[in-house]
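Given as structure tokens, the chain that follows is alone and in the form predicted on its own.
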Amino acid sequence: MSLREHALSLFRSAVATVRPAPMLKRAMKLQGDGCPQLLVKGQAFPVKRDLYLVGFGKAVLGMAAAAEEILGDHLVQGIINVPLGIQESLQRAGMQEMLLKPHSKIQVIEGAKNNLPDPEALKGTAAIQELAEGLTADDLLLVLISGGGSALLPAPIPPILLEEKEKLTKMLASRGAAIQELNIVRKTLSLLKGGGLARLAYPARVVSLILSDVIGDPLDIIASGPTAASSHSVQDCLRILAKYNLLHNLPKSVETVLSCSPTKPTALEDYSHVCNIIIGSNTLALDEAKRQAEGLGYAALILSTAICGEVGHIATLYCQLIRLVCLSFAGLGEGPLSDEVRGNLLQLAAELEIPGLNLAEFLQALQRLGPERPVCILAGGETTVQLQGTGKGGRNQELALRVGLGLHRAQATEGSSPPGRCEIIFLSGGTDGQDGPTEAAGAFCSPELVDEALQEGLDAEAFLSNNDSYTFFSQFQGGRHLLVTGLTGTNVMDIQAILIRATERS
């Protein structure tokens, strides 16, 4: 198999392990008939009376289908909010296993067009709220949560209207508020976010199964934490509004809600009836890819599950790592050139501040591998793109093209690792199967890509300056470097794979 085929195989196995059905079946089962128990990752929850289900997010339809199969007749009723058009898309893709069976007890409401809260999402949220409020101490509520859940669970605290809340968050965004700041304001003005759903469901037992699409898997951030205690208070919200000069420009309804909000976060003991369990994440997907890579004969290492930052900087990080491995394969793992590359990498890592990344430790592990086996470096997370142009693409395709350009420049620079000693492939893909507004999940690249594209009259730099990576990959070699998987029905951010093996010296 070629390196490209290996990379594709690793990506597919990583995604397969976090697909809703296998993921849920690994995490959850129902045991016993007389006095049944719901077992979730070794924890037991007695089903005393009725079992209900609610859910919201991009991957929740497939999760709900698998959950209903496991729960059988014990499930009394369910309501899920899912993205507009998802049932038709999955039907078209032939992914029947992610659709509910006819006569399902679960009601499906589609909304949040373009991942924005809308009246349909509001309608679904009202139905979920009504179900939660009607539960008793003997009921069990199973909550399914995945990325995209925030837009699918909009319920402003009355008298705030959805349009007023949206207008306020847009004003904050336009003034440069960070995503964390936006989420704090959203949670403060929401009925179900920031632990609101769990509070409404009390005294019922609440068990949340969560598919994380957020770096570090923070429970109060994924889908704005509807079943997790919020660590923020109304004071935090007021500070943010003051910071962006919006305190004196608020709708009357928002002023009313803020003046009546508790000044301290809800106490943790108020969530003793709740159990939040992460059942799928980028970490899980990368661990599976690592196992597969080792099975294919690679010395495999995971760099990080929290890769974040601007694509240009992340591309430089990957290019320098590749250069270091190639120097090792050329017998130059020790010496001034390798020391220079290591120094560059450590400086770059310090600037990027990737959460939890200990690059010095990773480089030591890389150094111990030796040149005997091909190397596989895996990473995951979510990069950002600063839009300069009007082209079409996504962060994964842009990252792949930037790595291709970086490798081309490194080979053209005197003193870089000797060409012809290493075969290299780089892959970056979104686990949901979509990268930006395109049908591609991401793209592959190699050091030869830029030169081969120039022979076809395609200038990689010109396409990058217009953020037009998708057009580049579509036109280059008939689109064979695009990663096209179709909708996957899951989402645990992005995955990158670097595969390197030594070639025979000429």
Ligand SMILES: Nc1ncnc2c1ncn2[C@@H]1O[C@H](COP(=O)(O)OP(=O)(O)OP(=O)(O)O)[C@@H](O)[C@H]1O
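Here, rigid core means the biggest group of C-alpha atoms that superpose within 1.5 Å across both forms. Residue numbers count along the first chain shown, from 1. The shown structure was predicted, so the numbers you read here are calculated from the model rather than taken from an experiment. First, how it differs from the form predicted in complex with the named molecule.
- Core-superposed comparison between the two forms: the Cα of residue 134 travels 2 Å or more.
- A movement of the C-alpha atom of residue 439 falling short of 2 angstroms is seen between the two forms when the two forms are aligned on their rigid core.
- Residue 344 is not among the residues whose C-alpha shifts by 2 Å or more between the two forms once the rigid core is aligned; its shift stays under 2 Å.
Mind sharing the form predicted in complex with the named molecule? What's above is the form predicted on its own.
Lone chain follows.
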């Protein structure tokens, strides 16, 4: 198998492990007939009367199908908001287990085309809101939450219009706001986000099962925390709007809502009826990829599950890591050249502030690896892209193209192939199967990409400067380097795999 096939198979197995059905079945059970109890990760919740289900997010269809199977007749009614086209896409992909059965008690509403709130998602949200409002103290509400939930549960506080909120979030995203910042703003302007759904469902017991797509798994940020106490205030929102220079041209309606927002977050006591439980994350997916890589004969290391920061800086980080491995394969793991690369990497890591990353320790582990076995470096997280151009792309394709360009430049300055001649493949992909508003999940690259593209008349750098990575990869070698999986029905952020093996020296 080629490195590329290995990378693809690692990506696929990482995604398979966080598919909704196996994950939900591992996490939840219904126990006892007379007085049934819902058991979630060791916690018991008595089902006193009726059991309801709501959900929103890219992975929620499969989560709901698995939940309905577990809950059986105890489930009275459910409503879920899921991405537009997901049922057809999963059907086409033969992923029947992610679809609801024909006489399901769960109503499915599809919306949020291209991960943006729309009137369909608004309609679904109104139905969820009505269901939550009608619950009593003896009811239990199971809430299924996954990434993409923010766009699928829009409820702008009047008089804010949906289009106004959409425009503002789009502007924040395009100026490089991180998901934390984006969702702090969304929470402030929404009825159901920031714990609003849990408050509406009171006095019913609320149990939320959450598939995390945010670094560090923060309950109040994932899908904008509709069932979690928010630790943020209107001042945090104002600070973010000021940071991105948006404070001075806000719509009147947004100004009105901001001026009436409570200055303190809601008290924790208001959430004593709620239990939020993370059932899946990027870590779970990367652990599986590592296991698979080892099975394929690689010395595999996980760099971090919290990769974040500007895409260009992360590309540099990966290029330098690749260089270090190649130097080590060439027997130059110790010496001035490697020391220089290590110094650059530590400097970069200090600037990037990737949560929990101990790069010095990682580099030591890397140094201990010999050239006998191929090396696999795995990482996960979510980079940010500051859009400058008008092209089509996503952060994974942009990252792959930048890494390709970086490896090419390094070769050009060294005047030869990487020392010791290494075969290298880099893959970056979104576990949801959709990278930005494109049909691809991500892309592969290698150090040869830039030269090969030039032979086809494609200038990688020009595409990058227009944020047009998707167009580049679609045209280059007939789209061979695009990672196309279709919607996967799950979502635990992005995954990167770097595979390197030593080749014969020339």
